[in-house]
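Just one chain is shown here, as structure tokens, and it is the form predicted on its own.
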Amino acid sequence: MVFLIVSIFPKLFVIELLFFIMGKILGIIGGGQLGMMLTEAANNMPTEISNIIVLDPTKNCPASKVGAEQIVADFKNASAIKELADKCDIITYEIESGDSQVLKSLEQTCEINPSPETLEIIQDKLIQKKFLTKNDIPVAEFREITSKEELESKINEFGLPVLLKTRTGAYDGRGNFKISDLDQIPEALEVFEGQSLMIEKFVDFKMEVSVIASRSTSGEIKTYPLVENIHKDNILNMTIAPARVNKIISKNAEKIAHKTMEVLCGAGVFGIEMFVTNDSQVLINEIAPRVHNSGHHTLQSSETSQFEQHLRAILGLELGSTELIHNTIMYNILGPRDFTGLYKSPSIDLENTFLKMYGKLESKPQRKIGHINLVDKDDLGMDQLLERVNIVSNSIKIIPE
């Protein structure tokens, strides 16, 4: 068959035709649970994606357990990123830790989405906030901090409390220090010694929400309905879809998310975290240039999951429906605080309750090791669904193996 094609058509056309027939090779920087679910989505698109290769420092990472090949190396390892680019047609990420400068240098070698330029903006929270402000997208007041004197001056300007933040390398609340008293300044600076810092005016919010937004290589933009996020100890505990807000707030949040996608470069799914203030204003807190924990509900709540949507976006396919078919609550399963090591995976046999474990062999305190989606297919209402979440969450016991 290939011989026949070669004899009739020019070589370049044959190569392009084979890519079309066989699908593209997808590279993912990061092979954790997000990489795992991206791989599973890719496995369901064999005509578009023929193979998946992930770059992750943990041997036998979750993505490798569902069919991805793995390059075992640090996310910032330049030679490993170059190896990934040499082997793949498209590179994307499930974590923001890749080296944006190395990725920029490889754009002529391999298609990369979201763009390294966007990754660079988002990796530095100060640059991210400046970018959003420049584009008239609402955020909390902020300033760069380079000294104790500057910190004291900005606290005097903003008033207490304030958040002192590291500009890079933090997630799940790490890298934040809430200063409620001037006596805490020396401790805060000691905790973040040697790191680039910024200060942010504390937002007295009534709700944390997020929009999962997508943009394709053709420029098509779609957003999923606004969801409500409930945190414990700075880690997402559960996501309620849709958010319990009025239509005005919901539409405003989706409008802000749409505008954000218009000004950022590149394609893919983005998790846009926001605050709803006590006077019902919506402010962006942070942006993740990847699929997001608060979008896991889409695996059962929506016709198109965020993982399939991300692949559609970076492949240049038409984006799927973002309609919420069923109200759903996503509950994160975290490792217990009292042990580290092998554990027994829980099991659940309840109607309209979907357990997803991430294949992580070792439990660590507060580590995300799975989630549950509780889907309201019987129109029970959100109050009853929340009651079911409490029952299910109390029944889950992560114990040593």
Ligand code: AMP
Second form
Amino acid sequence: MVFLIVSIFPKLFVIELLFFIMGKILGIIGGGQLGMMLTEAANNMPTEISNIIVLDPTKNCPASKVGAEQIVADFKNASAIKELADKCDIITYEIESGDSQVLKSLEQTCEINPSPETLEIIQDKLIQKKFLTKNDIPVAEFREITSKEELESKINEFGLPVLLKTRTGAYDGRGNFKISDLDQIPEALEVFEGQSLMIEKFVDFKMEVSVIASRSTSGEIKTYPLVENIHKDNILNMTIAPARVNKIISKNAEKIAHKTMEVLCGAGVFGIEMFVTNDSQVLINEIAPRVHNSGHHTLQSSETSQFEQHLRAILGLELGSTELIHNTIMYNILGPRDFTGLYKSPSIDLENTFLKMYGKLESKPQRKIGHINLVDKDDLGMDQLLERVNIVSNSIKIIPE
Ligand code: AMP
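Structure of the form predicted together with this ligand, given the form predicted on its own:
And the full complex, kicking off with our chain again.
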């Protein structure tokens, strides 16, 4: 049969036809919890996706436990990324630190979404902020910093406090130093010695929020409703969906997210983190070119999860509904501070409470090892839901095995 088709049609057409019939092979750079939930969503789309391969340095990573094949190698290992591209029809990522130069060189071999060009804009916070400003998208005032004199002069211009930030490779607030006093300048510069830096005016925000936005390869854009993010020690503690703000603010944030997706031209799901200032302005803090922790509520709150949406977007399928069907709070389960090692996986048997553990073998202090979604199917209201989160989170004990 294949021989007959090949003899009639050109080879490229036949390959595309076979992919269409058999489903695509999906490659994911990163096989942690986000890669795991992407794999689970892909498992539910057997017609479109026939196989999933993840690249991750940790043997038996979470994605491999739910059916993904794994290439065990560092995320930046060029030959491993090439191997992934050779084996897959389409590559995406669950982390933003992939090597955009290597990915660029593979675009002829394999479809890559979001594109390495989009990734490159996002990977460097300074380039990202310049790009947003150029497109009239509101952000906190910022400047590049290349010397102590420049830092002093910009602090003079902005006033204290400011945040000194590393331009690349930072996460969970690790690349930030708040300078509240001129005496802290030498220490701040020493902490980040040798790294490219920028400063930002300190935003006196009343709330941190985010929009999970998606853009498909065909250009269709959809945003999920604005959610509120509460951090503890710079790590997301819980997400409240929807955010407790008035409609003007939420519509404005969703409009800003929509515009961001238009100008970025990337395909996939993006997590757009924002501040709501005390005078109700909305400013973008940063963009993640991937599914996002603050979108985990969509697994139960919405018709289409952010993971399915991401796959729909990169496969060029029509995007799913982003309507919030039930108000939901997502609570992150972190490894306790007092031990590292094997742990007993917790369980919860409560109505409308969904526990998702990520199958990580070891607990480490402050490591994300699972989350809970509390879904307000009985219309209790946000205050009661928050009380329930408190009770449920206190009942979860991560203890050594
Ligand atoms: P980032 O690493 O940029 O995502 O920032 C981590 C956290 O630092 C954010 O969630 C905010 O709580 C805080 N932050 C970042 N930038 C600013 C800013 N310009 N003003 C005030 N807080 C900030």
